[in-house]
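As a starting point, one isolated chain is supplied in structure tokens, in the form predicted on its own.
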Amino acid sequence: MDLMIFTTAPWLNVQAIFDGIMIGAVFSLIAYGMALIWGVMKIINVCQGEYVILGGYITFYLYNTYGINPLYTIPAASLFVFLVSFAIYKLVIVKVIERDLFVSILATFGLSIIIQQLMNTIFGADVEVAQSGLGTEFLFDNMVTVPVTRVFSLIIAVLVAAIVVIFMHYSKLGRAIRATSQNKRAAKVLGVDTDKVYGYTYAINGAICGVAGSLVAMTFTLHPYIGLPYTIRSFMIVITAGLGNFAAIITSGMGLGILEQYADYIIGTQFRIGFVFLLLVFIIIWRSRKLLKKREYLK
């Protein structure tokens, strides 16, 4: 596609930026979970993304099924990936928490694989999606297209993203995973079960998921092998942002979003996970050219 599209149909930006944001917010909610258990529990959760399809085959089985509006399943399916995370947390992960960083990486990928086949056996490996009927506005005489779908979307995840937020600052259990966290000998010695807690924070990551999920039968389409991509965007937006800096998860999730819409029209959509990959090499490129020079400082 010729760039100077973009200066001779402006709309083409006001839609990419919109879509953009739209879709960039549940990209930061899901990487919001990822970085949750990052900073607590140390580990890279490489099934990140198949938790985030679970979720949404959750919605589409129940719209499918029973008939329910997608709308409608967002609590069974954030529920559900909630259970199932803590169940994974007591038989797999209680035993590499305390491991190597790249053992965790290991086992978690063996997990994706796992969840893809039950999930390609259980739903079948058709793409699905699950309308939500809420139909397609239109703005500045017809030259934007807004669906509400995406609309409904960005108010989920910022409605999450500030519940999760305000749990983690002000309940009893948010601020021991605050405590474990910063330091998990200390919050042992003030009586703090980070057993309990590294359970909990892994679960909360599932939930989170969970509802990410819905969004995405919405929004998108679902496959059982399409989680991947999901992770590799969580992980590019928190080793951009950093653990811990929500609002910088938010601004690098948006500004991912911006960039896919761009490659779509630039490159087409059909390169569209290829534009995904290539940007993560880059972002590992720089990341570590940013921490050896911090390191060359310290010296």
Given for the second form:
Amino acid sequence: MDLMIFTTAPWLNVQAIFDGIMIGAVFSLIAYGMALIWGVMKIINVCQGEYVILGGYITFYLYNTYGINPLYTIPAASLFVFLVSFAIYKLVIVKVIERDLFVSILATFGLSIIIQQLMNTIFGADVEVAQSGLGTEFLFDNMVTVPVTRVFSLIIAVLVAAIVVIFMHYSKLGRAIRATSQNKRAAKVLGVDTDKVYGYTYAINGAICGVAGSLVAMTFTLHPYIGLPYTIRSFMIVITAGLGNFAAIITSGMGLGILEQYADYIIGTQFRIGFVFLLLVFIIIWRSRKLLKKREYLK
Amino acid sequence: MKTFRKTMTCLLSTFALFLCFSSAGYTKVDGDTILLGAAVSLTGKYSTNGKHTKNGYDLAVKLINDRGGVKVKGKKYKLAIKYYDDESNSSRAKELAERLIKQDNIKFLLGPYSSGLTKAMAPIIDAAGIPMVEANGASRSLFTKGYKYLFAVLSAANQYLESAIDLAAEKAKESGKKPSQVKVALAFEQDPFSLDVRLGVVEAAKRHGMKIVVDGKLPKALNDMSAILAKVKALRPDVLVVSGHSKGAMTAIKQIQEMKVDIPLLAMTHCDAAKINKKLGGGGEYTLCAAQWHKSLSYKDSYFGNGMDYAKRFEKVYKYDPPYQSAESSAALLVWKSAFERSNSFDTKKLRDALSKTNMQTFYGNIRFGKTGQNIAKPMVLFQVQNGKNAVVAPTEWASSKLIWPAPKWSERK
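Next up, the form predicted in complex with the partner chain, please; the one we just looked at was the form predicted on its own.
Starting with the chain above, the whole complex follows.
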């Protein structure tokens, strides 16, 4: 326990909250993608984190081979993962979509291993990073550091989220996706091509992950096997926030970011991921109790 | 359809049976070839260093064979290695150790990459009485269990960064401070190797009476250590020591650069393997890196010559500068060759005794095994990144450059 640190260095609170919000924004983005396919297709996408890392590697590849500033590679990473996940939908997901939830978890888990290993073969097991060269800003007499890349990530995450929300509400495909998520049979009766909707939903999630991956490549480091924590985090955010509630996803994403930072400061970095798991357990218990209460009320 | 299935099952089981029996006929010395066995990480998270390991092995095998091979009982033998991919997974490594020994009947082993995998294989080879010369498992726990058949050519993990602490004490004295006034910050991954490095560092700090102000521990699956660094920034220690394989080194340097954390002395492991400085555009300047070996050291042998000769030969074949993981792997084969020739036999017991009496100099350093199978004749090397190059600064008798201390503040760097 290291609570004293906050009294000797009170600005660390500001630092923790800043960092938490900035990384939380990226988590929220990834979680939103997961909520989307979970809601529409009833699939828990276990390879979510791998899509993120794949997007990161596209950014890294363009940066490393062609010297393109990673800031400009975001559309390419997004498009690439969009196409890859569309292909994966056609090859694998389409076969598990109507099946038991367990089957889709297994299938996407298998996919995550395949993607990890392919990334390892293609990009190597070295730790990579794409430098955006944006520099760092300082607040409070140099004690609080704000890497501009993280601010940029925050802005992009918000921007992409806004685009997706507008798309969902006003475009034809977006409306079809929402209709399918609300009632698949009714949507089908009314002429929505649900197969097409599924394919696009899955690919849109890929595109979102691609953007998030680019941001991860710039703010953190890349490694083929680092995807799982992103999957877990987004799973947790979705469980807390529920499906289809965008504001809740953002708040719980940023909340998780801040809590993680505090956990890191207080109980130590070694328990940070463990803390996320523990939180997950508590939230599941809490939610099931809440549901239980509701049921009692109904009686 | 049914008959087809039956025939297929029949055929397949015959084939399987055939495989079982044929592998039993495989022996350690086949005609004029001595077959060594190794499980190396060709896939998975250690695959980069696994490849360095394999390249080191292959380079030495080729050189030894080109120079006439190994002479045992008046006959010349060539060396060959049977490889398996352990997928960077310790339970797989365990299986492969069994497989190499029991199915492939191999009697001479080389080590895998990383302490964790070596640790998984060690009890099996020791119980079977099959000697293994390993070059990439530095964890102290490998040498405290009383294994009789395990020999390591490298220095143990707890020695990695001890000298960095000694260096900090030395510098404190020079600047008129007491070593006990030095504040130390630690950031270590939770794996057997890094924890051993930590042990050595903590012991050294205790010896000098230094105070540990930050004791950060990093989980394996994390690429963010900004919280630890924010603490470091707040508490201003004189030394920061980081160990967490390539990922830890990379993350640390990237975020130190980003957060502009000023530390007079920053020391870490694995900065060579990750070639961090180049990737981060100079962010790794002034970092001290612990290494088992550096090509500028002047140790010599009759096969590879000195470190520079080795580096040239290696680069010609593999097109990159040899990391120490390759150098130590090559050295393991020189040890095997010498043991074969000294024992003049293929008997595993005699070979073990010959191995334990090894006392030689290779391009990689002096090799003499202590009672526990650990190389006690070679010190660790510390180099500092100066102008994008690795300059050896410790131990002082081999050092080619002077330590730049304290590292300039970020605000003063270009």
